[in-house]
Structures are given as structure tokens and as C-alpha cells.
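We begin with a single chain expressed as C-alpha cells, specifically the form predicted on its own.
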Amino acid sequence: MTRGQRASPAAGQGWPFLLPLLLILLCVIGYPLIRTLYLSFTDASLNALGIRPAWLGWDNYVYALTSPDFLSSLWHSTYFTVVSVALEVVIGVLVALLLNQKFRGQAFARALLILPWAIPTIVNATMWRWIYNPEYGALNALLTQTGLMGDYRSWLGSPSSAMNMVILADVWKNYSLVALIALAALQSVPDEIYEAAALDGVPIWTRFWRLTLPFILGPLSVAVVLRTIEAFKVFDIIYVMTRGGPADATKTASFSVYQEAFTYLQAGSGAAYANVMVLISALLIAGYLLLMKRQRAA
């Protein structure tokens, strides 16, 4: 008998201790999920809790994927994922590839990259909503004090800049997380191939394409999905800046189904646009385990 196999019985000796836990994540998890499934086919209302919903088989998704509000919702939540991620991986590259140099003071530098991702949601859109007051905001004062701007703007009541600004708020908090993984997997890199490519007079963009970005592929990968899948479910701070205006401009998913449910009390419909957004994550998710598998059989 094999070590592999005398070990298998004591491998499963370990179920009795982490079934409270899978009770527990039962409880926590599945009963949610799957009285929300059941509520996306009735016409359950907040106002009626005590009547019995009836039952409207696949009304409500029909509703939720045909209505024009929450398909509009969707289109910003994946502009905001598209664009907010994009600048977090090149901001946060860039930023890991700096600190990863020697100078003075690095270790206080890299101390400093991780105040951003550590403030609360709710505190950095409130910093930010200060930011950009239309009356005393800083970033008024300094565009304006500098000739860059004649006149005072109202960035987050203006539908064509509200997102962009919210977007910029999230980036500024979030591109860190993606800095600390990228500066983590560039500590794997061995000092000798960079002296190698130097002395063969090797491009420094050349350098980046051909040796760090593989090395460093990986790690940055798994921040890409997880970021986007967060991203995607972006409800704290659009509540916080905008509540999801003006004229619905930073209304996304998660927004509407709050809304849908809580402002509007259609419990039913509101379950129906979460399912929709559960769906799609998860296929964000599958995506995310498609590329760990891969990422082990290379």
C-alpha cells in the first residue's frame, strides 16, 4: 500500500469537523438563494407580506429582460466594470513597476499603497463627494485656480461626466489591491534575467513584454476577475455619490434591484433582476475557474 493510499482514510476523518460550517453556509447561503428563486416567480410585493404571491412562472424575467430601465442598468454597470478595471490593471502595473525599484524611502511607499484599498467604501465616497462639491469642491478650486477650468462645474449633476467621476472614485481606491498583487509577483523574478537583458542591450518595453508581464500574468489574472466581478456588483458607492442619478446616468444592476424591491416594493421583480445579476456572475466565476484550471495544466 501506497503513502497516498494509507492517507486517504484520514483525509476523510476531516467531513465531521466542517459539516457545522457547511450547515452554517447552508443556512447563511442557500436558504437565501433559494427563497429568492422562488420569489422571482410570484408577484410578491412588500406591501402585501401576509397574502400569499401567486404564481407568474417566467413573467418577471420576461419583464426584467425586456424592460428598458434595467437593461439601461446593466449597460452601466458593465461600462463602469469595463473601464474602472482597465485603469486599476494599467494604473496599478505602472505603480507596482516603480515601487519594485530601489530608492529611498520604498519601504514608507509601499506602506502608503495600501491607505487607499484599506478606507471603508462609504468614507471614500465621501471623500470624494467633497471633492467634487460644485461649490466649494477641490477639485473645482484647483482646475479653476490653475486656468485649466473658467467656471465651477457640478460634475456628479452633469449625466455626462456623473459615471466617469464615480469610476475615477472607485480607481483611485481599488488600484491599489491590483498594485499589491502585481508588486507581490514581481518579488518572483529573478535579478539575473534583467541583468541578462540589459547587457544584451534588450528594450526596456521589450523587457516588460517578454520577461515581467509572464511572471507576473498570473497573479494579475486573478486580480482582473476578481476586480471585475466586484465591479460588476457596484452598489455602495453609486448610492453614496449619486443615488443613482442624475437622469438614472449611474443607475447600474445592483442599483435597479434595489430599487426594484426596496423603493418600489415589487419583491417579485426585484428577486427576478437579482437572478439575472447572480447569473451573470456566476459565468463571471466560471470564467475565473476556466483560467485558474488552465493556469495550473500550463
The other form holds:
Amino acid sequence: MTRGQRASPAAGQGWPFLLPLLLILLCVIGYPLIRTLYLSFTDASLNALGIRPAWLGWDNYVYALTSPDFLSSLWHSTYFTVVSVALEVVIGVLVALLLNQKFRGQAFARALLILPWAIPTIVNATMWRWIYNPEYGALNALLTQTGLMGDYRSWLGSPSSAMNMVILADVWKNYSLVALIALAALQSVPDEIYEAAALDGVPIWTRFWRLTLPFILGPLSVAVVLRTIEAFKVFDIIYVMTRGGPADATKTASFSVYQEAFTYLQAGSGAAYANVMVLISALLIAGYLLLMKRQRAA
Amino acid sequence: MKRTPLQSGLLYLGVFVFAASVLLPVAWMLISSVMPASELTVKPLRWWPQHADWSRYRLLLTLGENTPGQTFLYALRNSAAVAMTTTLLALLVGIPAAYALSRFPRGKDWILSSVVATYMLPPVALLLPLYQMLARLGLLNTVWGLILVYCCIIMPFATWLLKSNFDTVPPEIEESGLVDGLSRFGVMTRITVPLALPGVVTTAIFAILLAWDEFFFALLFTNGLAAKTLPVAISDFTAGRATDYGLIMTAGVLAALPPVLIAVALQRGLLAGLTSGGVKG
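Complement to the form predicted on its own: the form predicted together with the partner chain:
After this comes the whole thing, all chains and molecules, with the earlier chain placed first.
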């Protein structure tokens, strides 16, 4: 509240209702965040939990930002995020437009859309790993048996294709969220405007840009930011499908933090890695909150 | 609007491509789970089993010392316990908090923002301190440790979703209750929550699905039968040296069944929750 605004009678109310939540958040979020910040300035090691770590100043951050390993993992996260979110948006909107048409079996098709969304991430990752299997995978079999490809390929085994194949598996599951949100937004577009535009001979492409898109842009932008934040912290699908390999080609930032802290037991530099990620995420989250505010104002 | 035959054709082609792209991978998972091991590893690949082999389902659903069934059934129990308890706690704490944020929003904008930000924070930011905390409390590799950690993800999420549900209940309805001498808490439990019940149920379902799906913390904070959840058990199966993909697919089918059934059964409510609740804030 800014000064000069009169306090409403309700201004001070409700705090007892919020107290448990605030206390818990303080303990399981606030404290760990501050503690991670502290650790990032020390030489803490995961196998010396009881020992008081030595203060290092900015060393861990200098190490993080000059480590080719960590920087390339940030690049992998960025690539993963940009490509998978872009595909999810394009495919999501196309599928939403498709399922917004009237056709026989429409209810069934919409029920199908929720299937990938509901399948647990790890199950999705495992399923695709099996489909991509270099020896007995369905993808190799399908492509060679139909003559589209001459020889079997090791989809996840080659650094040039591994990341894109992981992205494909991620998109398969996650475009459905974008599509579900876009579909709901499309249903608020009044039919009459469309019919009038169609009668006036406005081409379908123009109709999409001028009529449809403005209607769904709000909810769609929220979905995009949500997916971006999620994609940036990706870990589980990578862990199951490739463990960051081959040759670190799919090592994302989250995976890098995990490795530094739990494989090399370097809690201090791991914490610094994590904080670099937090900083980037904070920018994305701030963008999301801003969008939300604008949505509510609109 | 009337469609030309060409437009109809394109439409149905699009629907077919969409349906096939969703169904084929899932169908292959199902087929793999009942395909005899000898047929799963032949070239050229056969797409249909000569006779279905249900033994893997029996194997995973029978409890025995040191069997895949033991791993799977314990993980199933742990996943269910963690998801249910976390959801219950999240509702107990989230309902009053969401009510306060919905009815007395003044000066509390920052709380809603931090709740949303908390949910979106990369989990690695909390990883090391939470690990040390659980180690010190002796809660590593326990269901309760996992529940504690999940509360930090799911409580903010539940609060956020519940708040937008409570916003749809007009405050005027509550006034008669206040006039009749109910306390604010009484109004919340007797009037607002019952009126917003579909939203509360949707929130609970989302919370269960979220906990069921979580992998990162479960992987790092559990290492044995006592607390490993389904996602971790499945990823362990994948990492085994002699990988029986038929068995892994069976585990996948069984682990996906509860969330998929819930989602299909409650489609309408979930769609409303996805679009109005979590997204608009």
C-alpha cells in the first residue's frame, strides 16, 4: 500500500490464516535459499558435512563462469528451452485449432490430448528411450521397414542427434499443456466474427493473425512463460534418457549442478552453479509475474 | 459454415495424424509389456505378439524377497503415501492461506508473488541445504523426509490454485454467516470451502499428480525400499545391467495408470483448473 491511500478495514486481517504457510515457507524455502547463498562462498564438501567450511569469497562464481563445462551446460539448457518451447507452442496452437473444429469424434480427440499430459515424466522418458533403442527400438524398425532409412541409427548415442531426440520426447508430452490452454481460449472466440470474416472473403491466414491470435494471445503467453521456466530447469527426462551424455551433449544446467554436488561432492561450487541458475530463473519468473498482473488488469 | 470436401478431407487427415502421434508411442509401450522377451529382441522387429505374455504384470504385482515385485510394490506404497500425505498437509495449510489472500488481499500482493515464485524456483537452489537438513534430522531415505520436502513445492502451488478458486465465490454469500455469528474460520469452513468444493478437489488432484510425478528430490533423498518412489524405481530398472525392456514398460504402464485414469475421468474439472486457476493466478 502506498502512503496516502486510506487503509481499508480489512487491511490487517487474515494474518493468522497465513501464518502456518509463511512459517513453513520460511523453513523449507527461505532458510535453504540463504544457506545455498552462504555455501556458494565456501569450499563446503558433501562428504565433510560436520566440518565448518572455509570462506572463499567470489572464487566459486569465478570458477563457475569460467568453467567451459558449466557454460556449455547453460548453453544446452538454453537450446533445450528455446527449441522445445518453440515447438510446443507451434504444435500446441495447431492442434488446438484442429480440435476446435467441429468433427465426428471430437470429444474423443480432446480426451486424447490429456493423455500425454497425464503420463508421468519418468514413464514418458523411459518409453521414448525404448522407442529410440539402437538395436530393437521401434523408431529404427519403423523407418527401415518403410524404407525411409537405410540403416539403424543410435539416436541417443550420437552427440549430434541426442539432444534433439530428447527434445522430441519432451515436446510429445508437453505440447499438450499449451494445446489445452489454447483450446480453452479459442472457445471464447465468438463464431459470428469468424463467419462474417469468412463471408467477406478474408483469407484464412489473415483471419488467424487478425482475429484468432489476439483472442488467445493472453493465455498463450502465460503458457509460454510457464513452459519456459519449466524447461529451463529440466533434469528428469535427461537423467533417464541420456544421463547428460554422450560426451556431455545433453548435459543441462540442472544436471551440471547435480553432478558437481553429488558426483564430485563439491557443495560449494555446486551451490554457486545453482545460484547462477536461480538468477536466470528469477528473471523469467519476474516476467511471468508481470504478465500475470497485466492479465488481471486487462 | 459448410466445408468443401477438400477441407473435410484435410481436417480428418489432421485429426488422424494427431491421434496416431498420441496413441502409437503409448500403444507400443502396452504391446512391449505383453510381448514375450524372445520376440522383443528380433530383427526385423515384430509389431504384434504371437500370444500375449502377462507374466511381467504378475511378477511386478507379487511380493517376494529381492524380486522386481518387491521393488515395485514398495515404491507404489511409498508414492501413494507421499502423494496423499503431502496433499492433505498442503490443503490443511493452503486453504486458510488462500482464503486470507482471496478475502483480505490488501498489502499481501508480495505473498502471492512469492508463493508463485517459490513454486517456479529451480529445485537445485534448495537441494544442498535440504539434504543437510534431512541428514541431520535423520530423515534421509524416509517417507517423512520426502513429505517435508514435497510440502515446499506443493503448498505454494495449492495455495495459488485455491486462491483463484476462492475468488470465484462472491463474498456477499459469506455475510449472512457472519451476521449469524460465525467466526471468519467458521465462514471459511462452513460456507466458502463447500461452495468452492469442485475447485478444492481439483487442487487436491493436481497436488497428487504433481507429487506422483516428482523425481529430482526423490532420486537424491532416497536410496532404499523404505522410501524410493515409483519414478525412482523405474529409473533404477532402466539403469540395471541386464535391462528387460518389457518389464520396464510394464512398470511404466502400471505407474502411468493412476494419473491417466484420474485425468481422463476428471477431464472437465482439470481443464477448468488448468486454464482458469493456475494460469491466470
